[in-house]
Each structure stands twice: as structure tokens, then as C-alpha cells.
Amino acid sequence: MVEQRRFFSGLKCRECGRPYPGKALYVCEYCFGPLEVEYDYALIGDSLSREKIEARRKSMWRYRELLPVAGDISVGADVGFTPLVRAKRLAAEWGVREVWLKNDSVNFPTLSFKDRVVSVAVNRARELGFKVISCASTGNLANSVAAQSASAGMQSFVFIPHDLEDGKILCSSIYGTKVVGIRGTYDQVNRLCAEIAGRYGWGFVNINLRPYYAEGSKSMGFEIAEQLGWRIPDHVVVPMAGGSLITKVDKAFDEFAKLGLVPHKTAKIHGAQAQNCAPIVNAFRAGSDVVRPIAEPNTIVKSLAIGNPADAHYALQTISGSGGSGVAASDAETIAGIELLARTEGVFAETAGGVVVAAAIKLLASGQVKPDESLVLCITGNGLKTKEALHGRHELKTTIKPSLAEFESLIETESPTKEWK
């Protein structure tokens, strides 16, 4: 066991610096900024080098020193390593020199990336004594928490918005939490919840163990970083709802970087957002550190639907400071992203994935990615969950009776032109 607690030593005010203990806490008392974890990097450095973490179990706990939890891991020990999968086909269609997928949408155990947030946090919590594990969702988050409570063997409630897609309602309730849908907007959700967490004491993973939950997401770009042999990408883009995962890629790198696991390099990070749902973006286009709350989302992307997103001004630092842009997506394009990263590259992406490769799209047509360049596209969850926005496009069109006349009369038909032997 790695003596974890030396690695962590509490928590800080990210605005005015002020320190907390390692506690349920996340708002600073003096100035009201968010809190975050505070590390001992001069330790870290002098007990993590590459070989040490190759030598590790490939899961995203190979990077533990990194990441707040103090004792043994006892949820989601397999969560994390997924794959990243040099997309040649998608870069000849686009000519593009290096295209990558960090493909979460295969993560573990619930297919999207906030297994790996819910993995630290669930184990946080347990260290901290809660026994109720809470949060509020847009739905891949309510998915992971019902799973990992359940292994865990702790009671859960999951709140949500009550219009999200079927396969999520079903990926929370199989494991036993109790669904609970609220007949408003995401940010409705959070509002009540965070009304519950004080009022009955649970542990909400995106509230009160924020600080904890949030630093779950810096293992993506640590994966990134180390499968790349040791480097940074030229660009990444990512899928943005509270703005969390962009800043904590960015950190990850920065991180890696401090503690001389890769050459110092600023990646350009891309935000991308649904565009009838865009604060952040909006604000990125209109040069303003102010970003206007989308009231009423109305979006085929309900991953991405936060209409006040909570990181929403550093995840502005993180694509400014960076170099990068912000970038939103209609519909329309979102699913033909989906649909280009299927027949291209055998990735069924759920609705941000395909905002993100809509995104690409327009980041290569304006030049702001190079051919010459390495682009990383952060793919968060799986399209089985979202089938619903495909409705209707691929439905079974072409029928036969068990005869090989009627098939090779079918080939003939449909494809005279193309050699199948």
C-alpha cells in the first residue's frame, strides 16, 4: 500500500489560497471560491518515476500518488486505461498527419468517464464515514455512482432530470439505487441537491466531495500523456458540461510536466459544447471572462445540458491560457459526428462524442489544428446510451428469405459494381 495520506495534505481556496483540511468541504467560508486538493509535489517527485508506474496494474490508480485518497482502494480498482486508439482512417478522410480517441466510452464499469470520478470519490467517502453516496446528474454520472455504490455495498440516490434518455434511467436503477426525477433542468437538479446534502448529511460525489470527485478526471490526461510514449499532444479536445474535465486534462499535464514524467509543452485544449447549450463557448467567442447561464437547454445532447456550469470560468483560463478554443455543435452536426466516427473508426460515441468530433471538424477547417499536428479527441461516453438522438436513421431496410438466390439477386442490385469474392 502507498502511504497516500503523506502525498495529500488538505484542501485550498483556488482564489484565495486559504487552507482547509481534508474534510467534506468545497466552498471557502472567507471568500466563497472553490476548494481544491493540495499536494506535496516535492514528495511526489521523489517517489514516482515512469518505470514505477509502468510496473503498476493498468487501471487509472497506477497514478495514485496523484490522486486524494488515503488508504487502500476498495472501489473501482479496474476503472480507467482505457484505450487510445490511433484513428488512421479518420485522419485520411481529414488529412491529418496523428488523430487519437481516448475511447472512455468503453471504460469501466459503466462506459463513460465518470467511472473514474466516482471511483475517487466513493472511495473518499468511505474514508470519510458517509454511508449514503449521492449526486446529481445528466445521467452518465447517475450511472456510476449507482454502480459503484452498489460494489461497494453502500445505499444511493441518484437525481436527475426527468426527460433523460431511456438507457440511462435504466444503467442507474439495475444496480438497486433509487431514481429519483426532477421535473426541471439540470441545474435545478443541483440546486435541490445540494438543499439534501446539507439537510440529511450524505455524500453528493459532485457537492460536498467536489474537491475529491473532480480530481478523478486528471487520470484521463495522465493515460493520454503516458500512452503517447511519455508526451503531450499538439491539441486535445474536449466535451464540456460543468467545465470540470478540460481544466483537470490541462492540470494533469501540468502536473506530469512539474514532476519531469514529460518534457514541459502547452497543449492547445478545445472546448466543445452542444450550441443550444454553449455558456462557456459563448463567452470564449465574445472575449468575456462573464458567462451567461443558458436558462433552458434545448439540446439532443442532454451529457452536455448545464445550463450554469460550475467550473465554467476556469475552464475559460484553461482554453485561453492554453491557446486553445471553444467550439459548439448543432444537433445536426453532432449526429453526423457520431456517424463519421462509427464508419470510420468502429466507435460508437454517445452525443458528446459526436459534438467533439463536430468540433474537430470546424478546429481543422479554420486552421487552427495543423495537418502536421497531434490531435486527441476525448471520447466520454457510449452511444448505447443515446440511441435515442439516432432515432429513426438506421432502422432495418432491407429484408430477404433464407435463399442465396434472393441474396446474390440483392448484391447485384445494390452493389453491381463492387468485387465480393
Ligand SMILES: Cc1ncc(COP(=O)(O)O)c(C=O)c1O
Second form
Amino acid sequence: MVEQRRFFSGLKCRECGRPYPGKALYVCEYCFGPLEVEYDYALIGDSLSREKIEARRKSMWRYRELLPVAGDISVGADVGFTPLVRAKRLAAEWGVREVWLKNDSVNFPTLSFKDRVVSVAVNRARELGFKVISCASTGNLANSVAAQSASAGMQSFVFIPHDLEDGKILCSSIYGTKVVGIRGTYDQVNRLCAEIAGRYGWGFVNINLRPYYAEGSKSMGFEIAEQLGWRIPDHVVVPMAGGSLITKVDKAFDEFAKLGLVPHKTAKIHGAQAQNCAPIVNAFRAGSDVVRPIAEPNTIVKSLAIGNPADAHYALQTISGSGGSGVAASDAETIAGIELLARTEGVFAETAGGVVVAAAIKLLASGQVKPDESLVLCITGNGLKTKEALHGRHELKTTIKPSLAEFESLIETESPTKEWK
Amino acid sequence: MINVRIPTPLRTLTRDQEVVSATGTTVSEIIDDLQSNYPGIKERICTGNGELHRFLNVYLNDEDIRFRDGTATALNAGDELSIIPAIAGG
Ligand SMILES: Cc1ncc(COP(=O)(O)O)c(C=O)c1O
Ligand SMILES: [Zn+2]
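For comparison with the form predicted alone, please write out the form predicted in complex with the named molecule.
Okay, now the whole complex, with that chain kicking things off.
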């Protein structure tokens, strides 16, 4: 294994540039700016090539020089490298040439893109000597922390709003983690966790391990570029909660271009949120740099229900800087998006995926995405975890006796078309 | 008197105290009072023009002061202010 330590040197404040060691630190003591991992791109450039990456195992760790783990990967070695699917039927429906789905609804092990961030965070947490892993979560992050801590043989605590979907609760609890439901919003969960993190010596993936955690999201962008045949697409639509993923997809494209792995190009990066919890989209629309938090998010899109997004400022920069836009989807549009994606492409996304599909429809309608451009939709989670959103819409409506006669009368009344016969 | 919860990165200035007390009738006055007892703390919390740093959240009891009057938010005896850095998640 390459000596990974040399590829990243430590952390640096994103606002004032002060350097920090590669420890479990997350904010600058001087200006409270977030800390980011510092890489030695010259060294990485000498070491990394398309051929080298292509020869490696099909997981996010094929880009390991660009991920902040120093030693061997001891947990989550199979995370990532999810399918990039050419969505021909969806494209035909929309009258567009080139639509792709980056399908993290089948990510390993917990069916969301959060497996990427957690894999980096848990490996790094081990290197830093943590014994307990924890997080505040809108559901998916907790699922992945629970599963990957279990596979690492580490104890975990996950903190979630108490009213999440059953699937999100089950998919944490099953792994033997301690699930703590907080009677409050996600932002209140987060605040409590900040206080817990200050008192207990745990590795909180989204707090004191945040600089490492956040870098994991880049792998989604790396894979998109590689799977498109080493190119950057014209447009990407990314769902936003805290606003980290969208900035890291952008960063991934920049890093690949900087390293000469893909031709330079600016993809337009569009951020999607649920209408009733869209603080970043609202600020984008107002042309404002000031993000007004949402006190009481009220949406079926619970995974994205963060009213006070930590990376809102940078998400806005990514959107504006790339020429993208912010788009919000109502609950009804979200449901229609989930159903359209399933019907046309056979992909069952969670609510965040419905938001992305709905956002794409709006971008096409407004002419921001043109029919001859390439469009990538980031499908970040699995529909089986958010069944409640579809309540009453897909119950079993047709039952018959085990009798051919009954079946034939059914087909006469329900679908009297030739094709069925 | 108001109790103020201090985040870990600022505790070097408060001699490792997690909670300190301060006097004032608004959030701004509390920050000035903190500055007189713990010199240097104001420039960590505020930018040059007196605004709170973008990546800091300040809560009055359970409510983000951005939902009230920001740093002009009025305080009563027995209130608690918490200063908390922005946190990622999802
Ligand atoms: C399914 C899904 N998509 C997207 C996101 C957004 O991620 P971020 O917080 O990095 O914006 C989340 C966050 O929880 C999520 O669960
Ligand atoms: Zn700084």
C-alpha cells in the first residue's frame, strides 16, 4: 500500500487559512471557519493516473490518494462505485439527449451516499484512537454509522429526530447501535450533539471528524467523471441538506481537472431542496448571501430537513460560481418524481431522489438545461427507507382466487388491450 | 446575570470554564461584558464590524437569535445563551 500519509498533510481553515494538525478538530479557533483537509497535489499528480485508478478494486477507495485516511482501509473497503445508469427512457420522456443516474440508492452497505462519508470518518476515527463513534442524523447518516461501526467492532450512538420514518429507525437499530430519538428538529439534535461532543470523548462523524467525513462525498464526483469516460458533464443536480455533498461534487471535478485526469470544464451544479425546508434555495433566489434558517421544517423529505445548514454559504458559492441554480420541490412533486423514476428507469429512490427528479423537470422547463446537454442526477438514497411518503398509493388493490377464470375476467375488465394477451 | 455556554474552541480564554456568567440586557452587551472579563473573546465571536461570525450560532435558551432580533435580542435575568459552531450533518 502506498504511504498515504504523505498525500495529506493536515487541516487548514477555509476562511482565514490558518493551519491545524490532522487531528479531530473541526473549527478554526480564531474565526470559527470550517477546517478542510490539505493535500499535496503535486505528489498526488505524480502518483495517480487513469490507468492506475482503473486497475484498482471497484470501490470509492480507488481514489484513496484524494481521501484523508493515512493507513490501510479497515472498514468499508467495498463502499461506492455504484452504477452510473444511462437513463434512456427518462431522457425520452423529457426529450433530452443524455440523462444519467448516479445510483447511490444501491450503495453498500446501507443504501445511501452517506456510506461514502462514514467510511472515511470511521477509518480516520480508528487512526485517531476513538473507541466510540457517534453522529446527529436525519436518518441515512445514522444508518451508515450504525452499520460500519458494527463491522469495525466499535460501539456507536446515533442521535435522530424522534419522528423519522420506520425504515430509517430500523436500519440503525438492527446493527446494535444505541439509537437516541430527540423530541425536536434535526437542528435541535445537532445542537445537543455539539454539547455532548464537548463533554464526551467520542468520534462524532459530523462534528469533530467533519473535515474527514466531508471529503468522502468527493468520491461521488470522482465516480461520475470516471464512469462518464473521464469527462465532466454539463449539468449535475444534487440534493442539499447541510449543503456539503454539493460542494464536494464540485471539488471532485476540480481536483480531477487539476490532476489532468479529465479535461477542464465547469459543470453547472444545481442544488435541490424540499420547498418547505429550502433555506439555501431561498437565499439563492433572493440573490442573498445571508441564509435565513427554517425553524420548523415541515416536509415529507425528512432526510433533507435541515433548517440551519452548516455549509449553506459554500453551497451557494458552488451554485453561483458554476452557473447552476437552486430549485425547490413540493411534497407532491417529490412523490411524482419518485414514481416517475421508478416507472421509467426501474430505480426506487427515497424522497431526496424525488426532489432531484422534480428539480430536473423544472430546470428543463425553464430552459436552464438544454435538450442537447448532458445531465447527471444524484440519486442519493433508497425508497424502501421512506415508504411513509407513498402511504396509500401502492397498496395491493387486486386480489383474486387462484383460478384462471377469475384472472381472465379480471383482464377483460381491467386491461382490455391486445398487448396483454 | 445570564449564563453563557462556551464552546470548546473558546475555553482557553475562559480558563476552561464551560459556563460563565455575564451581565447585560442584550446579546451585544453580553459579548462586551465577556470581553472585559475574558479579553480577546469578542474578536473570536465577532467580525471586525461587530457582526457575529457567519459560522457561529447563538441560542437564547432554545431559540436561535436569528429568529429574534439577532445581537439586539433582549435578555432577562436567568436566561441562558449558548454559543455553538455550525455543524454539518444529514
Ligand atoms: C439521501 C440524502 N441525500 C442528500 C443528503 C444531503 O447531504 P448534505 O448534508 O451533504 O447536503 C442527505 C443528507 O442527509 C441524504 O440523506
Ligand atoms: Zn480561521
